[in-house]
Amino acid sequence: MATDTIIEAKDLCLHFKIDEDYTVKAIDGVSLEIKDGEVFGLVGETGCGKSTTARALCGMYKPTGGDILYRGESVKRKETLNRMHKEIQMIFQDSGAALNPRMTVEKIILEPLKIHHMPVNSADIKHRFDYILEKSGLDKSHLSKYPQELSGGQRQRVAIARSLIMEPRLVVADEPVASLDISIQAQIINLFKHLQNEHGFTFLFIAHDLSVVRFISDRVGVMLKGRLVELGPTEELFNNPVHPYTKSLLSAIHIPDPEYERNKVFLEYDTEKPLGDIMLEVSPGHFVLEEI
């Protein structure tokens, strides 16, 4: 895995002012970096800010504080932001709902090329199209169909193919299997893993299923109330969690072992408890937010 940083958040904030007395701090001082070629997992309870962070890193939201560096340059520069939009693709939880119902699968997959004014009829694009179609688990019989004629798993594969046609530097997958049946979830996750192993794609993977995150991720960040409370290599974080909230999350993971399930203890955490301000390095590459 390469060590160059492809994208970095520096004290990133996104605050929404509701009225004079109330401001929602969706992201509140998040700092993290994603290395070129790695899978970075971001986890936390619903409403913790992980999806908002992903959208901010994609340029969908303009931060109210801090900065985002894409390949070492601030996205406050228009040229950098434009390059980031071209080189980052996003896959949503229910990508099927985002696919244009009036377009065939073929047109949907080729749409990003047209948006960025790239040729769609060159020999190189045709070869890339056929290759991505195969790797995404689709075939030419799907090309003339419309999204509503496909299953949920097939629609998600179309969304994956659409994201890969641009040969992105970074793919942001926001809960990409949460709406699918268990058997289809496994197929899609294995597809992501295969694509990452074969091509070295960089993934930011957002999920609430910690077992999936553990399977696919190189490093994991844990979010709570718009803050990053723990970050580290996947096995280090899962085997040696430090922050009480991380311990609480991990204690809820289902393990297919009846004896373990009978004896495990769920650890509660008071999410209303104030958070600290300083990230401490407890072991190489493993950081945790100090407790108050």
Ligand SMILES: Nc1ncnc2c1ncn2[C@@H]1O[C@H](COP(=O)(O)OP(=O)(O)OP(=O)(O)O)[C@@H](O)[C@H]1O
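Quick caveat, the model's predicted, so the values are computed rather than measured. Numbering follows the first chain given and starts at 1. Take the two forms, find the largest set of C-alpha atoms that superpose within 1.5 Å, and that set is the rigid core. First, how it differs from the form predicted in complex with this ligand.
Superposed on the core, the two forms barely differ at Thr202: its CA moves less than 2 Å between the two forms. Comparing the forms between the two forms on their rigid core, the Cα displacement of Glu149 reaches 2 Å or more.
In this overlay on the rigid core, Ile88 has a C-alpha that sits less than 2 Å away from its partner position between the two forms.
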Second form
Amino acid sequence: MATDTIIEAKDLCLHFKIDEDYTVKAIDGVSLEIKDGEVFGLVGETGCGKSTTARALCGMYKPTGGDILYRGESVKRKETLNRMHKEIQMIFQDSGAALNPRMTVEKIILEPLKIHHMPVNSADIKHRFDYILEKSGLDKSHLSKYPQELSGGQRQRVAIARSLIMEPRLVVADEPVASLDISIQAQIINLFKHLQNEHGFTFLFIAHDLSVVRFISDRVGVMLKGRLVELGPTEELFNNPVHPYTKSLLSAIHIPDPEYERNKVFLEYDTEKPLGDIMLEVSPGHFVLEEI
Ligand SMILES: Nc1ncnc2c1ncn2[C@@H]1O[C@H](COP(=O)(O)OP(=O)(O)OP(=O)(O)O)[C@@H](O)[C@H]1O
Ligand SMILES: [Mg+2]
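Could you drop in the structure for the form predicted in complex with this ligand? We only have the form predicted on its own so far.
Then the entire complex follows, led off by the chain already shown.
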């Protein structure tokens, strides 16, 4: 079970100054800890600051306030930042689009090892390569191809395989499977889960699909307008959300539950007879208007 903190955001702020009068507070005082070996899911509506948080944690943006600690040390120290860069990998929704068009798939996947002067012909690496290739939904026939000869989904799978070959300590995955079809999505999610269970990988995982987040995450953080409004173990948060925003976010998931269908309440409204004063509490996804 995960215990040590691998990365920590302390009162992290990232304010983009657009002009003299206007600043976007993309992250506004976020504090969170990601434990070594856990999958930490980050959810929230579009524009709430998930990607900005992920990029800031990876050192792609310089925070305008607060600090980031990697293994307990501030990344303001150059040595800590360098160590973090070596141990971290980031996968974006469009990582596949950024592959080098002059390299074959095989070279692209092996490139990180070469950059770090690691042997690519050892039995261990060959085994890892074959394993990641298969689990990413690729096969040997793809290896001699160039990115432009592949579909968008295949390119994304190459990018995922490339980011995993170094066995990074922390993978920041920002909607990594959003562009893939459902069967490959499931395969990649299972690969992530396996890498966490068997090899102790740590993931910061961002997705709009809450059922995927629920399946893969040990803990989940909920963001709203640049702030973290709720954080807790996954099942606790999904079963007993506390913050009103979390409640409304989760209630938008459609759960085809027969029990729920049986317990549905129908309110009939006769236009001839006024109802008087009534109060209705409505959650998105739980309210259907039907003419009878
Ligand atoms: N480079 C930038 N310059 C100015 N504003 C930015 C920049 N990057 C992000 N923002 C703004 O910061 C806010 C948070 O954006 P962010 O991309 O982090 O949201 P998100 O939660 O990842 O959304 P989505 O679910 O749509 O991916 C948004 O209002 C966005 O417009
Ligand atoms: Mg985003």
